[in-house]
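So this first bit is one chain, no partners, the form predicted on its own, shown in structure tokens.
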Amino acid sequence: MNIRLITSFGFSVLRLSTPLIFAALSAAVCQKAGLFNMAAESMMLWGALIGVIVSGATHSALIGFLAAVLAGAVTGVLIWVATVKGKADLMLAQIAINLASSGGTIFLLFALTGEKSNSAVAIKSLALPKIAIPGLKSVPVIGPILSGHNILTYGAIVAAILLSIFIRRTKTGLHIRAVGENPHAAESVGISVPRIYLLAWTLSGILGGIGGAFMSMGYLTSFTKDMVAGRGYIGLSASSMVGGSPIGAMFCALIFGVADAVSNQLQLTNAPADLVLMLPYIVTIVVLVVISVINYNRANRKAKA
């Protein structure tokens, strides 16, 4: 029984961490470009809704997934248009789009289906496939934890690795980091800062859209009101803790996934329900405080040296 509990918990951690990883990677791209991405929540929301609508209309999970990716990318581009072309304040623009997305997704759902909270009755959405890894699924303990996940769970790990290589090893990645370090210096050597910002927001939106697609076509097979539930902000926290490192952000997201899994397990006990639901966010705040204290002490030591 203990082994079953361990494997069930481990499987749950990876499943619950998947949207957090995509949110963290979405924030990491922007952070490397010197941008602060508070809008991963909106990217995921639109990706989740559009993925369900299109997959239900076309009866194709693949087309629904691609539509979710496009929806996230469009959200990122809109932020770029508002802040770079329209000269709007970055923080205010993102707050506005987050508020608009929370209500806008429900408005669109109601306009198309007459439902205000859940798409399950009106839209028969399809689910993205799960993958059983040959040879691994029969391995005791490890097999049941690592095999049988939704394809996007494995995709999240691959995305973190590829994004790390892209940022660290490619010319475009070097340009992103250069702009993030000093946009004026980067511009002086011929790097187009607006184009880099556009690329960063687009990539960020794509990753956020994929995270949203997992929420409505992997974790569930429907869209529900505010279903992202703060995961975009948790992903932002995970990225901030490691300075935008994609691999580091992935591991931080896994830590928050553990907290989420513990919260789910505690809901089966007599623990106070409201306190249990707060657990992932409490862990986020505590970890942020600890990281801030460590960075503050490190900066003081360097100043004294």
The other form holds:
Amino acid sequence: MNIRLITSFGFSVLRLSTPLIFAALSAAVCQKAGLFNMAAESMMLWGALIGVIVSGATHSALIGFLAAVLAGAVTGVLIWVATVKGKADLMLAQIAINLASSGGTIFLLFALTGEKSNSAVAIKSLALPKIAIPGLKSVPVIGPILSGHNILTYGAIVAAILLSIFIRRTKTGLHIRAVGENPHAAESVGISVPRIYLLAWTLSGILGGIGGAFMSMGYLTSFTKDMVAGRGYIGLSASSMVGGSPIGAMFCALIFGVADAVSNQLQLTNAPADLVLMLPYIVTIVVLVVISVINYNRANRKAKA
Amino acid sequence: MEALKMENITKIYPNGFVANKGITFSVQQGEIHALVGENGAGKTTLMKVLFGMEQPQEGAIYVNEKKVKISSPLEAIELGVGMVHQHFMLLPSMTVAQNVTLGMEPRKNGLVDTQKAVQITQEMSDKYRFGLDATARVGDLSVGLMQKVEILKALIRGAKVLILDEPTAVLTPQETRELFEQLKLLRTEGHSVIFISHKLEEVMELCDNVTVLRHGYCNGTHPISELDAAGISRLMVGRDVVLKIEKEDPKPGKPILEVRNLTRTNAEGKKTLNDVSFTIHEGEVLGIAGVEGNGQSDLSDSISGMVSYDSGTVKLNGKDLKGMKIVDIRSAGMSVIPEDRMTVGCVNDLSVQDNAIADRFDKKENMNGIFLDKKKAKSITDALIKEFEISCDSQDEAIRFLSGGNIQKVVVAREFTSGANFVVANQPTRGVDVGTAEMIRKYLVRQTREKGIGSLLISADLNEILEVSDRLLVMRQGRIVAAFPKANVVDVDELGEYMLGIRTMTAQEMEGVL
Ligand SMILES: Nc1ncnc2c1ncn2[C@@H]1O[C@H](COP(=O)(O)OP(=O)(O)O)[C@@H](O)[C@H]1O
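Switching forms now, from the form predicted on its own to the form predicted in complex with its partner chain, please provide the structure.
First the chain shown before, then all remaining chains and molecules of the complex.
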């Protein structure tokens, strides 16, 4: 394999991992609060669509991005309203929202543009900028892999670090973990559990919304039907594997990014396309099984000791 | 000075049960005050009222001689009342310092000041000689130390009155001694402690005054110096209304259930059954009395096959039950009225019919090929509803809509008609109305006398255990500590002394009665 192939593979791993990292962080916030977030999928989908529409309408990538973030947050808050205020079952509410979002995004696109599957022709949307890192850019191999990504790729890494500090070191982060571990204990010292849930869902929605913005304003520059394609669930798996640790979730998401990139490369060969497309999901299952076997053994050893 | 006074407290639960009736009780500053009473006497309810978890229908609370209204635990904490629950409210993955300062974390530059949190926690722990390491993870601590974390949590929030609900139940003797030293230190510092316990020797050793509750009433507050353990026991244990059940003497036949040297260690490593042996014969009810939590539940679960045990044998109709599946144990002749009817006794969301025939729907005679014979199921259930006077709108109604008494009747109906010749009845009348309770007791006696089945009755209700049982055993700390050949002539005060650990029978005294 020549150098160019390696660097382009490395570059695509980072690019493909970006939405997975945001999805994983979105799930991680919820997991720390003891909530199971299956709806990152919806948060991203709305983020992707609203980002395209608003950036197209305002001719500002920044405003489009902010609108995408807001759309994600609103999706999160909606789940909170349904489950905490409306006492709906968490799983059912999220399944409902996922189904409604898949149809709802298309409906909105159709209502605005008359298109049913792709916004590319109808909306001239903008992309978020790519950033070349001076200095790093010219380092051989590493430079071309790490430099020149969409701003949100770097944003994903920064978000993971910030989220990690937030969860571990701030008062609110501590309260989120307390609620996640034992809501009664948290309540008994005056922490409001519903408020923490609201915060977790909002943050989760924001992260999902950013992930969505990357999909339609970075990865691609248009919205297509169901473009999130299960990335929300892969993020959820990544977060579950590491117990909701943001940094761990980021690395897990990178592993899935590698699988995604391999699958992309193989599509260029004449390997059976359907099988190749399954690869990232198969990797998810395999890694999940391996991790739970490891955890099970560790728990067993601990119980014996 | 009076740190706390509860005056004329009456608490009626929504279901109409009066758990506290006009209770008045006060605690001085700098005293350790015992609150004792049998299970169900109303101690926990009274403390929940004090801690703002339940609202009383009548009565007033004074803190430092000022009348206060406490409508939530947070308000109680504000007023300087702290509670250490039996089930800890801790976060195992976090450190001692994080647990102690949760909700009131010191901060620096917007982040939690971990160092400061550790420092104040460590200082407090050292001051009261709790021996905690503020940086240790709570999940790695022993139960005794976790309890210290809970106490520290209350103290750091400024608790002057500390409620401890059966704190020694989870402790080793060594840890108990340590706790007592620390509580005495708190007393000298001017704190007041309310100590709930069943263990009279502990009350005698530690406390200054004792308030006795009995059946929801207050049976007075007494200085410990004026009482001995037997005196407290007499105040605690008693029958306000003596219930009588007419029955002739049993004519025991051949042995049905033989329990030999049964020993069990639970998941926490505590020996809950310690070398328990007894035999139950055809046509008799063997009663087991004891303060709850002394191994009765494990005994019933071990016999019925719900849990496994370390050693010993359980034989039913001559068959060793070890390792058998529950279905097979049942077909060997066992039926069970479990302690917790809502989780073990029935399936809440299933209909009365489904619950009533849960043990027999798969019998050949009730099947129509591979399907359930619906007509048969209905007629079986109808017969049970009639015989046991179960009131329900229809047998297709989900059982959870029935009253507690009627749910229990469904369980009892199923278990008494299963064709078994042995029944374990664990707290069969708890929480059911008086009429149903009487019916269940009479049914139990009638079944044993007329059908010749053997019964094991476990109950915390003294009236019930003394009147329904033929022979009576007393369990304490997993052992049989007393055995009486004739339950309805046993003196209640004497029984109380065995239950509460003041007296123990020797093997010779119990010989022939086990
Ligand atoms: N939430 C409730 N609703 C109805 N009855 C209750 C409730 N809580 C407790 N009780 C009843 O009140 C009585 C007193 O209970 P409790 O205060 O727990 O007694 P103790 O702590 O002395 O064992 C018991 O008979 C119990 O069944």
